[in-house]
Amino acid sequence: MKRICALLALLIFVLAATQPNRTNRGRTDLMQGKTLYNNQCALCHGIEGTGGKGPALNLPKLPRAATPSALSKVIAEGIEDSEMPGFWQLNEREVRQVAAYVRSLGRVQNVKVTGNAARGQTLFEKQCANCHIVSGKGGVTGPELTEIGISRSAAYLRAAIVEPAAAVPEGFLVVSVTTANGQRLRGVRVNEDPFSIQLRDAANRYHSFRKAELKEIKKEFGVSTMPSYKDAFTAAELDDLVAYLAGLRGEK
Ligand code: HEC
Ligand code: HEC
């Protein structure tokens, strides 16, 4: 009888002393979301929710999921007709664990925009819109830009500006071809289905090839045709530019 006193003793000891208190527990909590999220969701969210395939989850207000309750069934349902998968396979608890992680990246991204947005437009108007289309105007060799800041983190901004290879959207792919008789062609991959190919190429010019004709079709993955801006900017103007980005959110 003694011993099973001893013994029960011991075991309602452990039970206290493993029984987390509630800020660790939601400490744990986010540090299990994090290990789902980024298992998980980076493939398409980007690590850090810095978007990539998916929509960027470091913003403050998430279209889609604005309230906790439509952001976990966002992630336990999917979005329907869209590219977002449903995670049937996390239970509730996962579930509320990857959405605290989600939540989290909105707040730290909440505070990083230092820049002057006007000062970035300036420069934007000079360097980029040639290629850039904002609100109507500019070029159309890179995509257009109206509403970047919606889909698209700071954090993810600043990467595509200084190293735009680190950054290339869906519908980017840079594709080089070499023609039965040797010609060589590279440019933006347009379309492509089982028997044909279309490119831009940097003059803007399109080609379309019958792949049957083709020798070689080099898919360059992780290749941009953006140039870099890794020194074309001080500090200061890398800030404003990401600041004008970043308020881009669709015509006013
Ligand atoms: C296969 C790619 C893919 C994976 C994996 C994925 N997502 Fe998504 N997600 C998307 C796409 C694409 C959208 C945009 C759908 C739309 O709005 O049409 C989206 C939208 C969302 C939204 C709504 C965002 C907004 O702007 O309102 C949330 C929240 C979200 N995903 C969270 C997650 C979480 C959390 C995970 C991991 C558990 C995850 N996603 C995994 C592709 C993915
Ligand atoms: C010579 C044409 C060209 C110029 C000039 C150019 N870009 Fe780009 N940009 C592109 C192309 C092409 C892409 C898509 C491929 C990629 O991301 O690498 C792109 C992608 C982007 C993206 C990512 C968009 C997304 O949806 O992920 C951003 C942001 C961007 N550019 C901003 C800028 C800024 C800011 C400047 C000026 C400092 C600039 N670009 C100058 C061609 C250009």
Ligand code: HEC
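Residue numbers count along the first chain shown, from 1. Given the structure is predicted, the values throughout are model-derived calculations rather than measurements. Rigid core: the largest C-alpha set superposing within 1.5 Å between the two forms. Compared with the form predicted on its own:
- Once the cores line up, the CA of residue 72 ends up 2 angstroms or more apart between the two forms.
- Residue displacement note: residue 83 has its CA displaced by at least 2 Å between the two forms (rigid core superposed).
- Core-superposed comparison between the two forms: the C-alpha position of residue 134 differs by less than 2 Å.
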Contents of the next structure:
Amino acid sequence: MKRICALLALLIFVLAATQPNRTNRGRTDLMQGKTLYNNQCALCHGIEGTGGKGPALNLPKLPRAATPSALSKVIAEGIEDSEMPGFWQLNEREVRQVAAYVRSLGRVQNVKVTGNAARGQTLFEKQCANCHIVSGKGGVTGPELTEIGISRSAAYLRAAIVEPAAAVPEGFLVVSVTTANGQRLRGVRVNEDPFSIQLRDAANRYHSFRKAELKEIKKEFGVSTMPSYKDAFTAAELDDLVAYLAGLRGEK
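Okay, that one was the form predicted together with heme C (HEC). Can I see the form predicted on its own too?
Left out here are the partners and the other molecules; the chain alone remains.
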């Protein structure tokens, strides 16, 4: 009996001694994960995961990474056919640390969006639908916005409306070309390889050129074909439009 009591006492002592170490390791991993996140991820996903060019991560459940292993895989390998690269430079432990920190962001309260989404939808249909598709309806000269509320923060959306050149989405690089006979054409790059380039002009017409036959190709980085709507909306209307866009998450 005395031997059993002694063994139980020893077990309790060992558990008590190791628990703080595990807690300290967990805290250290979160701190290191935060540092790695701020250095590698915050530029796109925002400090504390509030979102920016990349989607917000301060959610209880991430749409594309619902489990810890899935999140680690996304961090390490990226997402094919998206703007999310794989972070091959991180070792396995660093990936786990970043994943742990990202999961902890789900406890952060999301920023509430002011404005009336219903009024914002009316504004969108009048001012924006000619260029942007939502749920299969609209124009194609601008990016599709059906799920924009998942991939972009409200702050990013507001900036894109009032100063489009500061938030040019990937895949919408403006290019100007001059042909051998002096004809000039400007549009959004659709595709490019070492020998040719394809553009879509403002009238939604497609043009293909062999580079060897062009006098000049000018890529206009930081330029958007979308005009600024800074003076087109009142402050209240801008709030309404942002509220509508932030609520676009693909649900039917």
